[in-house]
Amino acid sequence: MQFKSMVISNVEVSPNYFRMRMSAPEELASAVPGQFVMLKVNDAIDPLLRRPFGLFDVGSFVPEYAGCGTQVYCEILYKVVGKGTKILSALHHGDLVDLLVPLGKGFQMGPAGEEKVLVGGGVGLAPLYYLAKELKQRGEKVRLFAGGRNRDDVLCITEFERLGVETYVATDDGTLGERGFVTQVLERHLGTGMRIFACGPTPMLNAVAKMSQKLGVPCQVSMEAYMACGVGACLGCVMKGANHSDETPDYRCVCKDGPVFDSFELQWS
């Protein structure tokens, strides 16, 4: 669905990282954690392509205008890395953006009773917050392992803790939590009876997938990729499936077949 959305708030939560809340169509209220939106930052030709953003949160609010009913909103987390996100960071309450929502396949939350383990880094924490919110509403036990290069890259930990999520943090330089990779912390706590959900840089996902395979623990990964269309038409975000070879090609579109995959579906280098 294409939708003209109004910016409700756009707040810098860490240096160069922003959390934006926008109005959303009623259909988005049934979005699944792990799905994403494609956002066009303005009506100009440059930048031409939309940007993909995972859903950080979806909810509802009552607008301040008299006589208005309940309105659905969605939130995204993003980092300013180029022209498009720079334009996005300058938007204010009342500005309009164009959204395609909701897109992709989200997380399968699995049966009750398993311990749910979330692993994320940087803006990869975005879909994990929405997932944690849904899991806690189901009464699940949830633990979060968050990592980044430094403390500025570890986002919205307080929000996770407010949900009642037990959190573990690691940074490369030791400025927040343990010093080192978050996967090293994760490895010490993994065991049977758990289900992993991960989103972040590909090297991190690679390590998490190999750990889960070694222990036989179910693992879903939300992949990040450059996208042009977001609906599987341009084939610009393909990656190799587990059975891929030169003789029997097996490619998956991150936007259409994912972005969430069972880690056993993919070929890891």
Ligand SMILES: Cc1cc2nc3c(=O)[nH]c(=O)nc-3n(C[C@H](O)[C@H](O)[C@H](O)COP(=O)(O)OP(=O)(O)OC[C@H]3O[C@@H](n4cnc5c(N)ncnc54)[C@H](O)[C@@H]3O)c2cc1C
The other form holds:
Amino acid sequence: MQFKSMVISNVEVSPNYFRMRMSAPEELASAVPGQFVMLKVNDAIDPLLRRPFGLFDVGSFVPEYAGCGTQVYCEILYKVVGKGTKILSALHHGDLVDLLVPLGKGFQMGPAGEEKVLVGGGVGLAPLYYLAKELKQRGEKVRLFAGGRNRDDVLCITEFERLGVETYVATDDGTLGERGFVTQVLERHLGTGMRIFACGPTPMLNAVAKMSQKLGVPCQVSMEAYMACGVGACLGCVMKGANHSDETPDYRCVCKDGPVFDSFELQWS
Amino acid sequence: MQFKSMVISNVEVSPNYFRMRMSAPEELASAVPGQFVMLKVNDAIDPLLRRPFGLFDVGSFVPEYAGCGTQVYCEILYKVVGKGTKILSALHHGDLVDLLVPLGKGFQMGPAGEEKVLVGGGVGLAPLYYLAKELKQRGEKVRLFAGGRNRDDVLCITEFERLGVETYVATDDGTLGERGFVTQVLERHLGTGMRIFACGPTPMLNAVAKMSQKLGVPCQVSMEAYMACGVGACLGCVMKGANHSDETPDYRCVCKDGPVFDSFELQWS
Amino acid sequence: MQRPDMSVVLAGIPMRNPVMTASGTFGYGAEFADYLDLESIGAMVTKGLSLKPKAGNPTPRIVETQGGMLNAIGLQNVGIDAFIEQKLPYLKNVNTPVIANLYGNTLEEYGEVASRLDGLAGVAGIEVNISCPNVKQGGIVFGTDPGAAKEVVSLVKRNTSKPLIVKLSPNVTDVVLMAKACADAGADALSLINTLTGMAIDLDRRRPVLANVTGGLSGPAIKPVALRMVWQVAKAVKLPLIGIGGIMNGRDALEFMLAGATAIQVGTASFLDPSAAQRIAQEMEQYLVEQGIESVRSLIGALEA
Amino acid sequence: MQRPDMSVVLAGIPMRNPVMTASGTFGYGAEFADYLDLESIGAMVTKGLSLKPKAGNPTPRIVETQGGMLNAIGLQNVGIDAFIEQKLPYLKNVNTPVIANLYGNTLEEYGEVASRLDGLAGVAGIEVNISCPNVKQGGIVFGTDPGAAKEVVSLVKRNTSKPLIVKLSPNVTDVVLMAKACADAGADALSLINTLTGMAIDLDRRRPVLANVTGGLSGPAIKPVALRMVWQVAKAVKLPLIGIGGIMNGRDALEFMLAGATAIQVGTASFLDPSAAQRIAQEMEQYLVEQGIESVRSLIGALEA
Ligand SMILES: Cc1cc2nc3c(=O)[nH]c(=O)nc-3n(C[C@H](O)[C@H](O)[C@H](O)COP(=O)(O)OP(=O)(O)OC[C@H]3O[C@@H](n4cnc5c(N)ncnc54)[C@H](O)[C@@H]3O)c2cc1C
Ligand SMILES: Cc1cc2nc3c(=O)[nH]c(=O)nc-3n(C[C@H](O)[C@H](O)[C@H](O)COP(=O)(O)OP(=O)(O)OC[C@H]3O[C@@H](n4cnc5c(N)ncnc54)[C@H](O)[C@@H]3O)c2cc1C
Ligand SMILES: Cc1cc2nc3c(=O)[nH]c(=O)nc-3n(C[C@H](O)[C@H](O)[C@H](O)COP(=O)(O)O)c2cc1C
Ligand SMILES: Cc1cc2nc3c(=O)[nH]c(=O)nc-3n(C[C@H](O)[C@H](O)[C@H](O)COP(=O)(O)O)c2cc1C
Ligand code: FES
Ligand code: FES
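With the form predicted on its own already on screen, would you show the form predicted in complex with this ligand?
Time for the whole complex; same chain goes first.
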């Protein structure tokens, strides 16, 4: 879908991290966790391209003001890293942005009864919140392993806990949770009968993918790539598939075939 | 001077016409009526170039809030015509803009005792207000002839009258003042012992310049041109001087040699 | 006033309006079906097709620049056979002409792809991308050498009965010379411009941003160069032209028509707005209505210069 | 850490930092004295000088485009004699090297302007603009033909003892070929790029915006093309290079140095911000401080590609 969305709120939840709620049409309620939005931050040519963000939440509320019934919204959680996100962070209630959403392939939640293990690094937590919400709604047992460089990078943990998710935190500098990599904490807990859903920096995903393959635990990873179109047309966002070689190339579009992949679909270094 | 200026206010005074007040350093108090500012409407590359605007007013006030003594300001009066002015019109108190000011050569007020005749069309009234203010401060007799397509184009007449300026208005459609061109009204009043100061669309200036030359009344005109640098460096804003010919070219920079010229300096068609 | 006549005929291909989608920016059409009505635009051009499937370049392949973007996709495509099997059936059901964009790494490949496409129902015409290096000739780009371009175009012409559009590279000293060479060799229409070769550098990593080091610049940044080239070629060559380069809205598109284009292509704009092609056609029509212009064809080459 | 060493020597001209102002965008220096410290930058390049005063083109001469601007000033300048009499005395009192940019409408004029400048105190070097049409040869641009460029540069070389910089046109198929021709002919350094030829159209009036129809595109839009050309030339030619094209800040400038430039020129940026040249030098230094880099010279050509 493509539509003009009104910014409902845009709040700094941690230094340099913002959570933005935007109005959406009713159909968006069927978006799958792991899908993403492509957002044009202004209607100028600077920045030129849309920016991709995972769906942090989708829901609905009844606005205070008259004349609007139930309002469906979507949320993103983003870190200010450059030109586009800086402009985003200055938007206010009432501003309009142009959205493409829901894009890509989301998480497959798997059979009931497994333990659902969510692993997120920094802003990689964003799509996991919407996933956790949906999983809890299905009555699943959900554990979250959250990592970051320091406490400011570990976002919205209270929100996860409010859903009933058991959370484990690790930071590089030990300012929150254990000191070290979240993958170390994860390794201690991991066992059969679990299913992993991971999103974060590539080195983290790399470690998680390898760990899961060793233990035979099914694992889905949400990847990032530089994107232009978001719809599988420009072929800018490709990643190497598991069987890729220079002779028999096998590229996957992160925007269309992903951003969520089964870890064994991709080539890990 | 180049400085960052804070927008103090930005008000729509007539449909599509805005009056914007911006903070300025003390030295600006010595700016001459007819000089102009080059304003960068944002810090993006779209739009790329600064935009030129005549000084509508320069003054000072004591802000309500503590910690700032007398605050010098400058004002511009602008019409929303394109990309840059549209962005300008959305600025609020507290926003910052980058200014170059005062630029160019302003009006020479001439000896005391003459009748000062101001002729303005549409947004061409902008620099005449600051001129009228300075002339009245010197105790001169000032008459204003203001024209426009319709009543909405005839700006800030009350402000001129409040200064003690006698005003005559003409509009193309007769919705304010006489119906017709302001130059027709002017022609009936014009006589010796007067000095003309004109700003507005080129056809109007053309008519005024010719009229003044016929009657031998000294006349200064404030010109417009597409500008890039505003400081006489790019040679983009030139106009033909009176003696210009293809063989003996004589170009004048509107930004540096003008924007105010004695009418006989230029070539009229 | 009745609705203005937006139709044009390009090298024998009738189109409901002058708006085409540019090769490589519209996938194989289906990718955009959710965002616009594929039957609202003039024509669709496919991603560049080669004889064999092509993997393209390593990543990163794209980067934004000021007012534009660089791409070094490396002409990744499914290959001509997969196109015919997997993509064309869908496109046949869309009532909009499909132009197959093709290229080769050698002279012979150009000829083979062209003959493979010849006679295929559902392909209204072919557009030959000559901005490719000739691997057999030390990598010199076909489209920057009039002799090589002439050879490619003549060969393709012999291998096709379809309308033949040749897409010109802007990375040349004299685009008119190239246009004339292609015209002489039998092109039925020319499209211009392809991307300008550019580069972006990651200062902190001290490396080129693109894995391929250089890439093709597209988007609003290149529009002035594209307009200039269309205008130059229109004055010198009698073939119908397709204007391409930084077209973002209806006004941009009409400017290219004034400069001499019979049709235009929308490229990068489809990334910013997947409905761009349809929107641009609407904006063009709207402008005609406002100005009381009866036929869009009356604007072709109507620049007073 | 002590302050990084920002100095470079360009073809024998010592500069306090690599930031020069680009010809035609900085007047004759004095115009900017209110906005920056002329003694804070590396060198100043004058507006292009010709034998006789030149009126330039009719107006409009400039227009903004997306991410750039077009200019068709037509090389209006006071002429070499007036420059020496009226402008040079002021510049002599500024402790910053002045490079005289020159051009001619014929081969001979190039030679004459060069010899007029030779031996002049206060002129540290000359930059030859070869992006001009040869009026005697049907208007073909010197800088797009290797033979013509060689002739011009050889002639100027014979007429000057000053460091000789040749400024390359980007409107060519192969900039390396042009660079080599100029190097062979005796250039001491090369500056690139001059503007890309472009055009803008006023849709409503159905006319070109510029009186001259076409103009030169400058600004951020052209930066990727400029970076690419600097990198290509740096790999192929041993001469020191000056990078030009869309440099707006210190990071842009340093990217050009990584690509192989010894110095850079700031053009259009001075219109947006008259203090740009000084600011850019400061931003470059600041970056070196942050990264712990001792000398800016260590970045020249340091791209890993
Ligand atoms: C599928 C997907 C989901 C994402 N979800 C989130 C999210 O939920 N929250 C979040 O904060 N970020 C997310 N990102 C990353 C986010 O898109 C980038 O941080 C953002 O585009 C940067 O824009 P900018 O203009 O601020 O940065 P720029 O000034 O453009 O660049 C700053 C840095 O960001 C990188 N970057 C720029 N554009 C992109 C792009 N289109 N794709 C990837 N990286 C880019 C650049 O390489 C550079 O290193 C996601 C990316 C993808 C591909
Ligand atoms: C010395 C001088 C004083 C001026 N004073 C005033 C004033 O007091 N109030 C006011 O409203 N306007 C004034 N103008 C005109 C004003 O500069 C333009 O209206 C403004 O730059 C348009 O910017 P834009 O981005 O909104 O329009 P654009 O989208 O850039 O263009 C809209 C129209 O404005 C014209 N235009 C664009 N840029 C310029 C430019 N730099 N110079 C001249 N025309 C341009 C274009 O040709 C076009 O027709 C003055 C111009 C000059 C040269
Ligand atoms: C991502 C991308 C891929 C492209 N692939 C092709 C291609 O396969 N064949 C081709 O002839 N042109 C290709 N082009 C060039 C476009 O068709 C078009 O000529 C160019 O982008 C300029 O138009 P624009 O400024 O509207 O994008 C590609 C452009 C982009 C941005
Ligand atoms: C208004 C203007 C006038 C110029 N005049 C000259 C000139 O006289 N001689 C010359 O060699 N280059 C001239 N140039 C080209 C610039 O020196 C520079 O090469 C070009 O603008 C690209 O740099 P930029 O993108 O930083 O502006 C001019 C450029 C502009 C914008
Ligand atoms: S972003 Fe264009 S194909 Fe994925
Ligand atoms: S605007 Fe540059 S010389 Fe006047």
